[in-house]
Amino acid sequence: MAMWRRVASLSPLIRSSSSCKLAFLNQVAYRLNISELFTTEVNESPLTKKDLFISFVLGGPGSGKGTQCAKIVETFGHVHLSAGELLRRELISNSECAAMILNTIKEGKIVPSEVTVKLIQKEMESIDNHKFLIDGFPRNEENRKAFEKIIRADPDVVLFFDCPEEEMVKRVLNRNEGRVDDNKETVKKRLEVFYASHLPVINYYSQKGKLYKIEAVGTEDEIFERVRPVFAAFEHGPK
């Protein structure tokens, strides 16, 4: 009963039905060691009514995945979602979710995977399409597990743009986007972080037979000709 009273004291927060509030409450429940209280059945998502085709797109900074995503969208009609962009868009809004994300970042903590996935879910539900290209996600095993738990779907395709480190460093330095951290040393550190967090995800989907490794060296069109057959095969046959 004491535990229930502690949860009841959170009732002002529970009044909101926003997805980010739910993710926040899940964190609170974990800290109180009562996460089992939040295992009640979730209402059916509109996504369950769609014949979903989900693609994850992975690749280090400078691997060219953003350019190839644009070509996939143009050629095959997929909707391009960027987890990072969704977080940035939420941050500049005035939502309570934005305040929670900002406070998390200010405290030097990582935004919970559940928050990112809920933003992806909300965007997917709002779009009248069933083919989604999710760029730069999942970043780690925690992301992957949260997606499977919340969306209740596996990706059909996981693209991994495999590019030599020196080539990625050169591309990032040449694109001159004005980032203060676009120097050789920091780019290499970003690549180290990428491989450390993404390799378990890449290996997981490789073992499940869902990974398509794309050699990301050559012109944009040459690389796309390696990507095209992956999606063309699904367009002309059953999932």
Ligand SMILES: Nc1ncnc2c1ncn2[C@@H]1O[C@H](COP(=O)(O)OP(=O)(O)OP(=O)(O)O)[C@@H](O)[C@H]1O
Given for the second form:
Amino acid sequence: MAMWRRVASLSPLIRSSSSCKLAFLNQVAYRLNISELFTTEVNESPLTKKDLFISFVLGGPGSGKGTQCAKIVETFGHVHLSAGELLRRELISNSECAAMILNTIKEGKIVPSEVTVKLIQKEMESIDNHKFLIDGFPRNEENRKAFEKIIRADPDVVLFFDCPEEEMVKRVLNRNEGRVDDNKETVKKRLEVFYASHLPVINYYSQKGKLYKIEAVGTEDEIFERVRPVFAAFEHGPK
Ligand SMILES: Nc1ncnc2c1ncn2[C@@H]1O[C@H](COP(=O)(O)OP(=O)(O)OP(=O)(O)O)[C@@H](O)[C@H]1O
Ligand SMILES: O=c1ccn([C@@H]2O[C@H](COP(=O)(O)O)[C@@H](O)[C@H]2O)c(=O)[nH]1
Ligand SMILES: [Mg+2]
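Other form of same protein, the form predicted together with the ligand, not the form predicted on its own:
Below is the whole assembly, all chains and molecules, this chain first.
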């Protein structure tokens, strides 16, 4: 009852909220296990009409997701959508969520699901291809459920790049692309968030028989030879 009173007292705030604030409130609600209260309407997406082939590409910071996605694109013609890249693009666009996204990335934390999923949805809807590689998403169970709810699709493949921490840290600190989160302090936080939130997602897809764990140590080409058969197996399949 006390919880309901607290939630009711938030209603004027909810009514006057921007979509960014609402996404933040939804994240809080999800954590309090009252996620039904604030959910935004989900409209029929043109994506539900497409014959989609979706791959989620998971792994810790610097495990080589982006590098291997580029090779998958080249070999199998999938479209690469990096959730982190979409957020970085959004933050330089000066949108209402820009400041929140910048602070979240600097802190190595996870942006509210609704913000990320809507960016992914917009991108997917604008691209004339049905094979999508979604890199760095879902990062937690809230992300996963929000994707299911908004996009109304399940992945066909979930790749997980398994890389030792020492190697991930070395790669990130040598990356030299000017990212605000490629520094010792933020990498430490990103790793903490990764260990705390990824495992339930990995377990979920493992139980569904969709998880492909890839040993992520070796040269880029050696690792791609471990990835290649995963997608080759689907090339002459039903999709
Ligand atoms: N097999 C490899 N061996 C050595 N270095 C690698 C290998 N694969 C990628 N790298 C390098 O490591 C860095 C991180 O790789 P990449 O950007 O692909 O990782 P990521 O998983 O996308 O990381 P993030 O989650 O931080 O975006 C890059 O500089 C890349 O060139
Ligand atoms: O689904 C996502 C993806 C990314 N983030 C935030 O962006 C940074 C960088 O992501 P990369 O995948 O390493 O490019 C990440 O640490 C998060 O802060 C996110 O919140 N949600
Ligand atoms: Mg990346």
